[in-house]
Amino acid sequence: MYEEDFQIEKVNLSLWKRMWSLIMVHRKKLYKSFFVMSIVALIDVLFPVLNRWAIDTFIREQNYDTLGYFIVANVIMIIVQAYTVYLFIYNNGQIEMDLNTDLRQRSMVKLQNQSFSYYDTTNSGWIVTRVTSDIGRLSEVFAWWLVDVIWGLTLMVGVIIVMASINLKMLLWTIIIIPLIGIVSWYFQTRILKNWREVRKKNSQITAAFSEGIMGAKTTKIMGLEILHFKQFDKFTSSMHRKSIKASVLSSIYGPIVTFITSISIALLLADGGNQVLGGVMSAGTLMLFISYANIFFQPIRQIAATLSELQMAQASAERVLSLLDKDIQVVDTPEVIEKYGTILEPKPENYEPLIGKIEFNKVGFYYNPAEIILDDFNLVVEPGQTIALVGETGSGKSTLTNLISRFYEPTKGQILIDDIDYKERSLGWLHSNLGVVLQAPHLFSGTIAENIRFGKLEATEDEIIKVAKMVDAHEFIMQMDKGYESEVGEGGSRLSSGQKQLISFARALIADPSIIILDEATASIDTQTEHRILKAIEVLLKDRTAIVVAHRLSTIVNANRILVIDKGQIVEQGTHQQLLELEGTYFNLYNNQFTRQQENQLLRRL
């Protein structure tokens, strides 16, 4: 999947909606936040007066009789203030954190419900860029400048209300040019968002490189492909150095002209009120009152057109992670199921039926893509306990027959019945449930061999983890390791050689005790010495089971109780594996000659 591209230019009032709604969730703070920042505000209003009755008071009349109460006036305004800036600062920092762990757990929800379709077509450097940096960036501008523009407004009401009473025509010297800080605002916001959509894409395709690069780091060292790595590597992180000066560049412009732009309006208010108080109309302390209001009014304004930048950076990730979480998943249970089977995160285990095994595909159709037909009119019945093979040539429609059945994608149109009940009828935490799947290259996680066999079923004791490894025959070589069981796989199993990651990884299947196997090539990768260990697995692993094998080596799939040959999503040949060499079809010829240069193979290694 490509990344998605935005193309408004402007402050998207409906997105920011989208984000307001989330936000609301922590309101008690935000509200606390909204008070706090208004007592600041307010004080900052009130300084000016006091400084103007000083000036008018102690300077011009030369009266102190009330010097004492002016310091202590100011030393209360300073401890309050002081104090309601540190709440201030305290409870945003918990706003900030709250948001991101909130928004971090919608995506982490949304990605465990979300289809395998999803990450079939979904770079996981752009996942993991919305989920960490987009979302870490959008809680910070969310829970700082929010705060700060309340602060700035109440700050310039304050200031309007205070100036309005004493004298208008400065007033109006002051907010004169705002309507030109509108204009600026305007001009730049539009070129500084482009700029930063730009960069959080080139970022997205910064850290899937990263995440490609270090998955294989043993292919591009084989291959000896460094260099063609860092080049690309090099094109992505030099576009997205131009595309971040360019937006800082713009960003660093922006700022200083609406200072400029604000100092005209100062110089104004300096050049009038200084008449009028040469002409006695106006005392020196009022003077002084509203230049000091003129920079507390205009503060606010620098402030919000210092941060506008990160609003647009704000926006940028604010329409990444809201496109994470309203992307539509494509595999979900109805209502009906839901209320009665629960959800993949909340699952109602105790109304799950037994599941006996028995498959059928009923006039399936199925498509990736409208254009390309997979499946059309499929049909097959798997009786409970049956092995069924399935081979053929790449493309054939083999791995979609798997991936139908473990329900990662559906029909486009027929049925396909569990036990004769159409599996949408049930939920997929069922389906799951009952369900084990071995790949051709097995994913262990981090963690231990332990912990790894227990992901098949999270309540196993040690005693069952023991049984199910001698069962697969991996518990001798499992001992043999430096803390047997605890010993760690390391990242993707590492530490560990293809047969032994694949024996752990039926160990996982079995201690689930599955009605339904799939096997998808699971000996395709795996020596010969190996693979007659892996045999005895498979063997233990399928007994009274239902299976369907993906089969790469037909070696490994003679005892199968039926063999389908499937070509263009049609199955061409079917039977035992006596039965379709008589044939003398296609799976004679697949078979004869594997087996031609595995003996060719075998007659290498002895010279």
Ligand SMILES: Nc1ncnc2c1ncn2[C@@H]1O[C@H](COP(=O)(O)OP(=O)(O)OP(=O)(O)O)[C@@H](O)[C@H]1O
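Predicted model only: the values in this text are computed from it and were never measured. Residue numbers count along the first chain shown, from 1. Throughout, rigid core stands for the largest set of C-alpha atoms superposing within 1.5 Å between the two forms. What changes on going to the form predicted in complex with the ligand:
Relative to the superposed rigid core, E319 undergoes a CA displacement smaller than 2 Å between these two forms. The rigid-core alignment places the CA of T237 2 Å or more apart between these two forms. Once the rigid core is used as the reference frame, the Cα position of G255 differs between these two forms by 2 Å or more.
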The other form holds:
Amino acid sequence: MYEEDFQIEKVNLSLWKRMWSLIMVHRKKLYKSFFVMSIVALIDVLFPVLNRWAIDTFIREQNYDTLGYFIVANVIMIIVQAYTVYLFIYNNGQIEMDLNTDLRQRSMVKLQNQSFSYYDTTNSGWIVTRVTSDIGRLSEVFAWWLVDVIWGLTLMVGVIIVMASINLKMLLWTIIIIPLIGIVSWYFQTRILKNWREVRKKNSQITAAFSEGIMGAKTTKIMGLEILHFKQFDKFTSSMHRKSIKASVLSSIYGPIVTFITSISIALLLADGGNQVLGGVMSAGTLMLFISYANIFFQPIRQIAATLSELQMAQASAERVLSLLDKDIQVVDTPEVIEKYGTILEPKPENYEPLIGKIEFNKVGFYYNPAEIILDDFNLVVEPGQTIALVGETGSGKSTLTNLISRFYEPTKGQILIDDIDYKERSLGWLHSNLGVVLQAPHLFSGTIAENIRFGKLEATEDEIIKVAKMVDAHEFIMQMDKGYESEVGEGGSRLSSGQKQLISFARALIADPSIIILDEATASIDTQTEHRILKAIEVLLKDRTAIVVAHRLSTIVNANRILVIDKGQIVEQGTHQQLLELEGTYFNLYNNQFTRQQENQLLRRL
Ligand SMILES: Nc1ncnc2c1ncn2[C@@H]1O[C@H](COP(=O)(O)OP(=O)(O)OP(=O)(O)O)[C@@H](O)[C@H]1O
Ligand SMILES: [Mg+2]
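Since the structure above is the form predicted on its own, I would like to see how the form predicted in complex with the ligand looks, so please show that one next.
Whole complex next, starting from this chain.
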């Protein structure tokens, strides 16, 4: 999902309300900043007043009696201003970091609690961008923009009050141009915003094109698609280039125009005020004061107008971050279950009952989306310690069955019972601490081999790690690596072969000693020696546990207590290898097509 999917043109109030509640967590510091910023603005207002005094007293009247006070007042104000600016930057830096940390932590907690299915449907690149750049941008804009606004408002109100108390007509010459500045700002800013929005849209298309281009680089080479990709990319970049230039040109015209309009107001002040000064009605100091005020009065408007595009981007970021934070979790425990067994991040393992390993599907129905029913009235009983092999064509529902047992998804109808109790009556944590799942393409975390095995049981000792590694016959190759068990596996296990990765993932599952094991056998063919090792390791892994295996290897299938042939979400045949062959049905055909070649290969290898 990229930026253009969230094109917001209008101000979204409910979004800001929700965002506001997240920001108000840090209200103490925020209020402090507001206070400090008002002082900064008030000092900005006071300096021209002080200068008016200097001009009128020291220059016009040539009276130096109060020079000492003037110097002291100036020094004090400079010190206070320096200190408040320091306070403001320090405090706001903190707010930015607090907000950043807080939002990241919330996201991480949410992501850890989020169910398996979320990751089936959400692109990981999307999530990473949300928790990095979007949260960064949000924190920055909120920490600094709000105080800018407070500073601007205080400054403008302060200036108006002082002006009004001195000379109403002169005040009029200053504010008379506000409507003009308003119209110009509106004209330019809407156009600048529109262009920036298109730039961002192009930018995300470029990012997408980049990542496609890099991820698909090998395919591009094979198919000779370089020119096509480049042309498309070129189209995006030149369009982005045009729009950026247009936005920059508009921005660069906007500033001088506002300055020009401001000088109209200064001209009016000079014309009228100059006459008053010559007529002796007004002092030169007062005229200077108004001119200084006219110069600073429109600064906040310009500054806030210039950051409107940032605010708009922040709204888009807020929308995406909130879509992550507020996304419903599909599979959750009920409050009663949480009460007894704790949550995922704060479990109460002392209340976990031991899991024996009986699995029962009772009239289970299931769909990913209601339009496509995958299972309907599915029934199955697996006794503790049995190994069940699931075979069937692609898309028949094998992985779906394992996902349901793992409670990555829950039945939409019927029940799944574990040890004769509906598994929803006990916690996800309880189930997962007793369940070992080995996926087709196992993921290893960056870190050492020992660390990766230890993920199966965090309190495991070194001896235990070596013991399981030996059991799955991984010890030998681990010892041959540069640092043995302390060797780094690389990102995602990239420094290991796929067979080695599988052995490590077996060791990781084995060390937890789960009562139920789910194995989605890898189809990738590996060299004979590793293949042989993996077969032996699987045997060790499945021994004395309830095992559900999505089987592709003939040997795993033959060793299973029962084979289920799945077709369109139903068990069409079941029994042992021998029984099923005698049926001469689906399994028989499958066997003849798919497995005879495997068998031949094995025979050849033995010769
Ligand atoms: N996350 C999902 N969202 C929607 N539909 C899905 C999802 N996962 C699987 N399906 C659909 O459910 C059906 C069963 O898929 P499943 O992955 O269980 O098949 P399988 O038997 O494991 O196939 P394979 O042997 O290719 O792994 C298929 O029609 C598939 O398109
Ligand atoms: Mg599958």
